[in-house]
Amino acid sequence: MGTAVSIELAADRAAPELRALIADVCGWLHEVDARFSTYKEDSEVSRMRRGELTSTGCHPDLRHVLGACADLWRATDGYFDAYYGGVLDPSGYVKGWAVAEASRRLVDAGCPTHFISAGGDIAARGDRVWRVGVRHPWDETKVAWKLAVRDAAVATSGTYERGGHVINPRTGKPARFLRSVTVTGPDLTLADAYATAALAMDREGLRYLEKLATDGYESAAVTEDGRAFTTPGLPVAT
C-alpha cells in the first residue's frame, strides 16, 4: 500500500496469540496491496487497466471495490471518480476499505479493541477513548487538532504529502482549495472516500462536509491559505 501501518491490539491474549493477529492483518494488507497497486505490474489493477482482465474475471474483491466506487460517483456527483481520464486508479477507496476489513477481521478473531493506522486512515475501536492528532498541513512536528474517539474511524486526505495528486474534475486540474481535510465517523471507508471527495470539490467541499454531519460525519478542514474550520460535532479532545 506504500503506507507505514501501525497497529496496537488492547487485549489480555497471550503474546503468541497477538502477534498472530498482527501477522493477520499484516497478510491481509499485503495480499491487498498485491491486488489493488497500481504500480505493480502484475496486479489486478494493472491487468485490468491494459484490458488482460474483465470484471467478470476478475477477484470478488476487486468486483466488490468497482461497485463501491461506482456507487460514490453517483453519490458524490462525480468528484469522487475511480475512472477519471479514463484511467482505473480505485486507491481513493482501497486504502480505507483495506484498513476497515483489517479492523473486521480483529474484531470477528475475539479482538474488538483495537488501533489501526495506516497514512492518514484510522480505526480506532472498542470500548476505550483514543486520541488521535490530525497533523498539521505545513508542519509535520505538529497536530492542527487532539480529537478524542470511541468505536470510530477518522480520515485525512490532503495535499501537503503527495502535492495536487487530487484532481477537481470539474475543472480537470489539482485540486489546491483545501490543503487538508479530516472526516471522523462510524464507517472508515466512507469517512476516507468522503475526506477525498471534498479535497476534489475545492471550495465546494466546505460546504459538502457540513451536510455530511447529518449522517454522523464531522469534519475538520485546513485551506491553502491557512484558514482552519470545523463543524460543531467534531470529537476534541479535552
Contents of the next structure:
Amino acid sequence: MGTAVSIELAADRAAPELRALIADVCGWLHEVDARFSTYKEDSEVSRMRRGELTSTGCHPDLRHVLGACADLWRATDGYFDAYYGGVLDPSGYVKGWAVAEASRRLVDAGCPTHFISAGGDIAARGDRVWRVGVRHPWDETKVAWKLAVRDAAVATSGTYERGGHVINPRTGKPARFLRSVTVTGPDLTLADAYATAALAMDREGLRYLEKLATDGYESAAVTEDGRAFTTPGLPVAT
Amino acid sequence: MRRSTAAVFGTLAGVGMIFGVRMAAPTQIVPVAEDAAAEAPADSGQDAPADEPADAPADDEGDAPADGGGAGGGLTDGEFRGTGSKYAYGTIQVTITVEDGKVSAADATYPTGGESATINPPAIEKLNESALTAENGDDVDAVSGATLTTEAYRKSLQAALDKAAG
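Now the other one: the form predicted in complex with its partner chain, given that the block above is the form predicted alone.
Whole complex next, starting from this chain.
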C-alpha cells in the first residue's frame, strides 16, 4: 500500500512482549497488502481483476471485503463504489478495515490501550483520551482541529495528497468541492468509508455528514475554497 | 376553499423566505396560489391564481399580494393548509393565515424524527461553519490526514510526532 503506519502501545509490559505485539500487527498488515494490493500483480485482487480468481476460490478475507463493499455501495447510495469503471478496487475499504482488525488483534492479545495510524486512519483505543490532530489540508505541518477521543476511530479522506483520486460516480469526474473530510466514530472501517463517500458526493457531502451525526459519527470538512464545517458534536479538544 | 403558498414548494430557499416573512414582518403579504397542489401549483384555474411564478419565490418578499383586486388583497380570511409536498427529505406542509384579506402568517410543518428532521433549518446549516485555523500540532498523539504515501509521511507532522515519541 505504500502507507506509513504508526503504532503506540500503552501497556505496562516488558519490551520484548511489546515488540512481539507490534511485529504481529506489522505481519498482519503485510498479509493484507499481499492479498489486496492493486499494485502487485500476484495479489488476489489483481488475480480477480484478470478473472483468474472467483469469489468462491479466494481467501475468506477477500470474500468479506467484497461483501462489505457491496453493503457500503448500498448504504451510500452508490457513492462508495469498489467497482467504479468496472474495475475492482476495494482499497477505500481495505485500509480502514485492516487497521480495525489490527486493533482487534491487540485487544485480543491483552493490550486494549493503543493507537494505530495507517495513512491517517486512526484506531485510538482503550481507557484514556487520545489527542488526534486533523491535518490542515494546505499545510502538512499544521493541524486544523485537535480532537479528544476515547475508544474511537478517526479517518480522513482528502484530495490534497493524490489529487482527484476520488471520483464522483454521478458526474464521472474527480470530486472537487471538499478538500478534506474527517469522520470520527466507533468503527474505523465505517468512518473511513463514510469520509470517502462524503468526499465523492461533492456538495451533497455536507448534508450526508450531518445525517451521519445521528448515527454517532461526527465530522469535520474543509471545502476547496477554504471554508471549515463541523458537526455540533465533534469532540474538539479543549 | 383551500389556499396554499405555491412559492414555498419549489425549494428550501422558498421555505426560508416564508420564515423570514413571518418573523420580520408579520403582516407582509406573500404571493399565494389557489388550491395549489404541491406537485402542480397554481393550476386550479380558480379566482385567485398566483401572480408570481412558483419557481422564483426568493425575490417575492414584500411584493404585491396575489391579485384579488384592490384593497384588502381579496383573500378570504382564515387559516389554510396546503397539501403536503414531498421531496427528498420528507413531506412539508404549509399553513397560511389570512387576515383582512392579507396573509399574516405562514408556517411550515415537517414530520420530525429520522431523516426528515434534517430539513429544518436547511440541512447545511446544521454543520457549524468557521474559519479554517492552522495550529501547531505538537501536543497531539496522532494526526489524521490523507497521508497516503511514504514520501508524504516523511514530511508530515505524524513523522515528527513518531520521532519525538522515540
